[in-house]
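One chain is shown next in structure tokens, namely the form predicted alone.
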Amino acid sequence: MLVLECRNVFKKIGHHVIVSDLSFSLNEGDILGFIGPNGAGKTTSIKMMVGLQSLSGGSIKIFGYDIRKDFTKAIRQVGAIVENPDMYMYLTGYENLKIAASFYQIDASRIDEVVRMVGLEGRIHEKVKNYSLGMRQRLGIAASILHHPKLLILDEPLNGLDPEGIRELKDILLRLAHEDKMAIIVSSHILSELESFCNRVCIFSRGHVLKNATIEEIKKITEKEVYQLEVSSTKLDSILSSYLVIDEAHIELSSTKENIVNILKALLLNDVLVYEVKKKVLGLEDVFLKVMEASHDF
């Protein structure tokens, strides 16, 4: 089921265009990695989705409700942490959740449920000032999902987390997507982590979408694949026209599967021994850099 639909979203401040023609959609159960360089317009786009900034043009619909025409109905479907989770540090985690629950007339049983979901049962009655950053992030998510939103938006939630905190956060988000069918947007610069739990990626630059696809689709951005070779010599200028020297025994090159055979022949005929050939698995960071280079925005 369609949860979020952005169509030709446009944001202009004075003469400066912040977001231009932002269009993408998100279904229930999807986890979308929202990525792009600093200044790409990601946070501005998120703020428009949650009503913290107005649209200059286009439309945003959340669960069928237009953010401008039916703001109250649309925003009831959203849970969000924009930039940092706001908490009362001198109160306990449970007291913070009680305040958040009062906005939605939610009873104590739901508070207990979300506390279990984010794994804070043993620390929920301690003051937030004693929480680690990861615990504060989990508490922020608990507050954001109290009212059973259809869409959860998290702006840079992985920043500053240690590996254990990142793993715990990923587990929570995967559970929310798979069990509660929640659609989730995660903005982050930690691309290797996004790749491990997002099923969709939106690459964003200068206010518009460069690529919007599944993780599998977005890794197939080029017909050529990258191969890594272990060889007896890296002095190959007369044999290969283009390659990258990794170290004195390893090179990397782009080639189609069919042409790699011809390359190996050429190396062997020129007395270059090839000890190993393996196809490099492109990570999300590799794909991101290729997309940005192709767009001349990076």
Second form
Amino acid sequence: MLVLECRNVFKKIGHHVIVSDLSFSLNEGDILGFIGPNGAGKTTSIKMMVGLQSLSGGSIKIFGYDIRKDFTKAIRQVGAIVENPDMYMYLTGYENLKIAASFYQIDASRIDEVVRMVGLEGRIHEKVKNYSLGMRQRLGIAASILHHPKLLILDEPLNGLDPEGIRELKDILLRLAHEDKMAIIVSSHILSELESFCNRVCIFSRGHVLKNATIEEIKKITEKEVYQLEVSSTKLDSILSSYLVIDEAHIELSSTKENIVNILKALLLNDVLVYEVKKKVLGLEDVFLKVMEASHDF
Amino acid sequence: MIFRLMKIEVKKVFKRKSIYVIWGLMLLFCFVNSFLYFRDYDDEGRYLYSKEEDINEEIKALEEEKEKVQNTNATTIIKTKIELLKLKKKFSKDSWQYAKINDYLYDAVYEKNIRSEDNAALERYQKLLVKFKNNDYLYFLKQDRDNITNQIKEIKKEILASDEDLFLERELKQKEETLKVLNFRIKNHIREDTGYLNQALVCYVQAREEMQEGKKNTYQERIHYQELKKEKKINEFILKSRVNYQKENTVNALIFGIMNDYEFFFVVILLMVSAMMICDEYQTGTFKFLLIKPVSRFIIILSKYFTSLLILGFSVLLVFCFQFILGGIFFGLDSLNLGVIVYDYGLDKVLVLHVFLAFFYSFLAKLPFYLMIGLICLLLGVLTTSTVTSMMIPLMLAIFSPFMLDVAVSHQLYWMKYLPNFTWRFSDYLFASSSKLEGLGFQFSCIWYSIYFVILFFFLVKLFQRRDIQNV
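Form predicted in complex with the partner chain, following the form predicted alone:
Below is the entire complex, every chain and molecule, led by the chain shown above.
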């Protein structure tokens, strides 16, 4: 079922274009990663999705409700952390959750349940000002899933979490996506972490979406393209038109599976010994950098 | 939903330490205020520490002067003055004897001193002194009355003998007024002391005299005339009822004065809460927490506005209760049965109201002012997200409004009546009274206040609805 639909979303402040032509849709159970450097437009896009910033053009629909026209109906199904888990520091974690719960028909047992889920049982009655960033992230996540939203949007939720916390959060998100059929958007700079639990990614750069694809699609593309060779000499300009020298014995090049045989033949004919040929498995980070490079060239 | 949001906002306000600090200061002021009235005022409501004449210093100066003077008459005058001052020291500064010793005893003492051989003069002095010491003020008042009556007779004779003499006629009129007052004093046993009856009589006479001479040509003269009428009617009422309604050390006076005495605290609390609810949320980012909930922004801003007014109402109630309790402890609750007096300019009548009702009227009259400064504070908060700006501008407007009004009146800057901080002064029209500035009336204020309120409220809502939450 279609949960979120962004169509030609456009945001301009003065003459500066912040987000341009953002279009994608999200179904139940999808986990979409937003990737991009600072200022790429990820947070602005998220803010437009939850009504914190206005749209200069395009439309955002959540369960068919337009975020501008039917804000309350649209946002009722959304749980979100935007930028930071900004909670009331002078209140306890529990009081913050009670405030969040008061907007929905939520009883105390559900509050206890999410507190257990994020592992804050022992500290929930302490003031938030005494929490670490990681604890505040956990509390923010608890507050955002309290009302069983169908769309969960988390802006940099891994910030401040220790490896154990990251693993726990990944488990929670995977469970919410698979068991509760929750659609999730996660933005992060820790690209390698997104790779392990996102099934789709949107790569942002300077307000544009450079790539919007499933993880499998991206991996398929990259798996076909990049090969790593261990060679006797890396001075191959006369033989190869394009390659990357990694160190004095290794080069990297892009090629189709069919063409790699021809390349090997050419190297051997020119007395370059090839000791090892390895198809490189690219991570999300590599794809991101590659896409970014391409965008700069563009 | 709005009530649920207000409940959340109230909870948040009650969790802030700053609000308790300002409430604590306010209640401390409340206590100090009540205590000082208790300590510094007597049962008649007179201030105990008013500046006293330094009689000893005066005596010392006169004695030095006496040694320099050679003339017998001058020496006698100084001796008389010294004697009277020494006698004056024996009476309370609030007594009629203290105030009138020179008027009633000077001649007798002077006669006794200048004719030291004359027993008749001595006897006359001693007789007067006994009456003076025995608090026989009626004797002296009657003496005054007889003197004035004789003076009136003399003046009448002179008027008959002369042609139209405006000076004499004016003097006659003055003497007749004085006679009336003396007769009133004698009939109602009002001594010329610092008691409330004498004060009321003096004020009444003064107001009536000024009214007779007063002009009513310009707006300012008419306003002054209205104030004289009020003064006259109120003091007339006190004289007739013989109740000290204007006594300041009563629970009535403390409660009736709350809206004026604690205005600064109420303004600060209102602005602090309003700024806290808007600017803090913007600055700390918690607005994001609130704005992504299924509630419209209109309801959110409305709930914040109502909450700030609710906290103001609670603060007023807090002072009311505290002042009631403290007033009861320090002064007793008897004055509650008396009520408070107010002058209704429209009816030209003095009304006795229960203090709670009078307090409620004064609260209602001030409410438009608080509604407007709260609104301005929220608007500035949304516009600038700066706590200082959103608090200081309305605070300055509130503080300087009275001065600005005085400037407008003294320089006849009538255009200033259109300023929002002039139109919110509804307490100026309480009981049909008028503003000091010509053209600034109840209807005018109602119209312009409503226009300003609607415009500012519209701007606040639209601005809040459209305002983007900027990235950090």
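Positions refer to the first chain, counted from 1. In this text, the rigid core denotes the largest set of C-alpha atoms whose superposition between the two forms falls within 1.5 Å. A quick note: this is a predicted structure, and the numbers were derived from the prediction, not measured.
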Rigid core fit then residue 165 CA moved by 2 Å or more between the two forms = no
Under a superposition restricted to the rigid core, does residue 126 display a Cα displacement of 2 angstroms or more between the two forms?
-> yes
If you line up the core, does residue 116 shift 2 angstroms or more at its C-alpha between the two forms?
-> yes
Core-aligned CA shift between the two forms for residue 93 (Å) = 3.5
